[in-house]
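A single chain, nothing else alongside it, follows as structure tokens in the form predicted on its own.
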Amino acid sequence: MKACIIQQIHQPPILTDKPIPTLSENEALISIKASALNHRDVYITQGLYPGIKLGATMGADGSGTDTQGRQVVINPGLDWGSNQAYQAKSFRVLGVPDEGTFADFIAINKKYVYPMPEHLTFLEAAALPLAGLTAYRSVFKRAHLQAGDKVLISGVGGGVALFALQFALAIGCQVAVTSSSEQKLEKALSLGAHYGYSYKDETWTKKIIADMQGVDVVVDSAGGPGFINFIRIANPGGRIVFYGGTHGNIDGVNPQQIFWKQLSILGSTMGSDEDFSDMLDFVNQHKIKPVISNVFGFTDIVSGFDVMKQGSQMGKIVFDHSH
């Protein structure tokens, strides 16, 4: 079978051939018909993960379907424990170390298989599970979201914030989002976001106090010297959640800011079992379509890697094993 596997770090992930993997008890044999490219794999390459293991299938997004025909989607959030408060010590993102869904086929526990929304197509399916299960534990699990929030969505056009912007959006929030690209921005708006602001914008954070008189939840993956603006615009009683931190360290943070207006700032990362089903049931119920930029077959898959080095994706980057 091929394999897209990371040969080298610092170097672009190459296809090459693989023996199609063997069962073990209680795995089970998918034929991945797509999959989706996540930053995490960007940053593999770029040697910016622990225990990266030279010569391992890429990939932890993928769809496709088992030895009895039925379409499913894979789980991949790995061994996160019985605690659903944080995750096992044991935790990982399947793909690097372990094999990966960038192949034609993938070895993987049955526990970590579920029946695909039928709503979906499987470039859709693909896109959703580590952005989907991310999203949904960051909104609901942790930042505690309620239909009549209002909702601030910082840089928009990832996979994880749009699936925000589209949960929030499902249970009559009323959200915002920011970007410092119009482009997205307009894209944001087009998909019911109800304003939209650059962050390049000193103005901003008066502007969105003037519109919306505030926000209840704010949904950052950024940190950095941006996030006391998230402080100044949030509600009395607002949760601040957090799943990245690519812009750095936060600081100049105002402590009393935070105490007097009862804010809670919460870390979130991934997701457990429980919120990987929850997160389908919800998808199905409200029948929500992931956003998709870019399909390239997956012979072409290097051309995925460079679309998101280049950060100009607005939705996932997807792609279709058919070709």
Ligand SMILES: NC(=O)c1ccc[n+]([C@@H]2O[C@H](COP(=O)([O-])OP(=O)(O)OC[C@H]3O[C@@H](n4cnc5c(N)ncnc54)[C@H](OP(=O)(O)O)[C@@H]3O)[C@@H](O)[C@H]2O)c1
Contents of the next structure:
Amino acid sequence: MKACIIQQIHQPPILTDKPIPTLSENEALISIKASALNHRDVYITQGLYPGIKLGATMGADGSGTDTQGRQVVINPGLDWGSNQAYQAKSFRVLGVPDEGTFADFIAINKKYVYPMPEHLTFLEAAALPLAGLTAYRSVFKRAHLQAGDKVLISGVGGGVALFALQFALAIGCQVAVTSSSEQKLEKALSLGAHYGYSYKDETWTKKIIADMQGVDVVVDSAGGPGFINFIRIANPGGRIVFYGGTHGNIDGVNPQQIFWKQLSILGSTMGSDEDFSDMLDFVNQHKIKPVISNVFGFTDIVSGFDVMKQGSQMGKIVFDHSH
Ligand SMILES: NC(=O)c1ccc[n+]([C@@H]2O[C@H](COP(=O)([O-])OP(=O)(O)OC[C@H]3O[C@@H](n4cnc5c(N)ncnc54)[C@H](OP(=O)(O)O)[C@@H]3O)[C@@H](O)[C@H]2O)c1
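May I ask for the structure of the form predicted in complex with this ligand now, the form predicted on its own having been displayed?
Following is the full complex, with the preceding chain placed first.
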């Protein structure tokens, strides 16, 4: 079968031939129909991720069929453990060092295989698992987002950020977004966002305070010097949740603003099996369709990595395994 592996760090991944996996106890063999890219995959090729195993098949996200022909989607969060509050030390993300979804077939423990939402195509379902899970836990389990909350989602072009936007709109929140790109802001507004601001415009915090009188929840993946803006615009009792640090360390934080406003600063990572199941229920209930930015044939998978490195995507970069 064809598989996309990390052969060498600082080199693009390569397609190679591997034997179709043989099954261990409790495993299912899934014929992958579509897979999707996450920032993690790019970080792995750059050597910026712990536990890289050269020669391993990459890819956390996938949809496909099992040997009975059932349409399925895979939970990429392995061995979360029994504590819902945080993951066990053995927790890891599917795809390096474990054999991932960028292949024609995957052998995976049956407990990570779930029925695919019926309103989604294989391509849409492949876009959902990692980013949908991360967004779901961040906004609902960590920030306890409620209907009517005012929310800011930063860097809305990101795969996780777009799910956060869709989830917040689905329960009736008032949502603002930031982006570096006018086109991405326009797309977010067309999806239902109420306000959009360029985070490169130094006056954006004044604008959001004027438009929304502050926000109750912030969802961020950039960190870096812009993080202090979230503390400024948060209303008393606000929750700031973040799951990434694309823009580097957070500094210049004013402790007085945090404690006086009773703010909660919350970290979040992926999610438990329970979170994954709850996320699928939510997506089914609200008929949410992932926003797909680019579709490439599986044999052209390296082009997807190039798009993510440039940062031009608006939503998920997906691979069609039928060609
Ligand atoms: N902890 C976890 O479980 C988890 C899970 C998934 C992702 N992550 C991390 O979260 C980050 C985003 O992941 P992703 O897969 O959603 O990536 P992605 O699709 O590549 O999105 C990255 C986004 O970051 C935004 N961005 C860049 N610089 C920014 C800044 N200074 N301020 C605000 N936004 C900025 C960009 O938004 P615009 O293009 O709109 O400017 C870009 O679209 C990565 O660091 C990733 O490793 C963590």
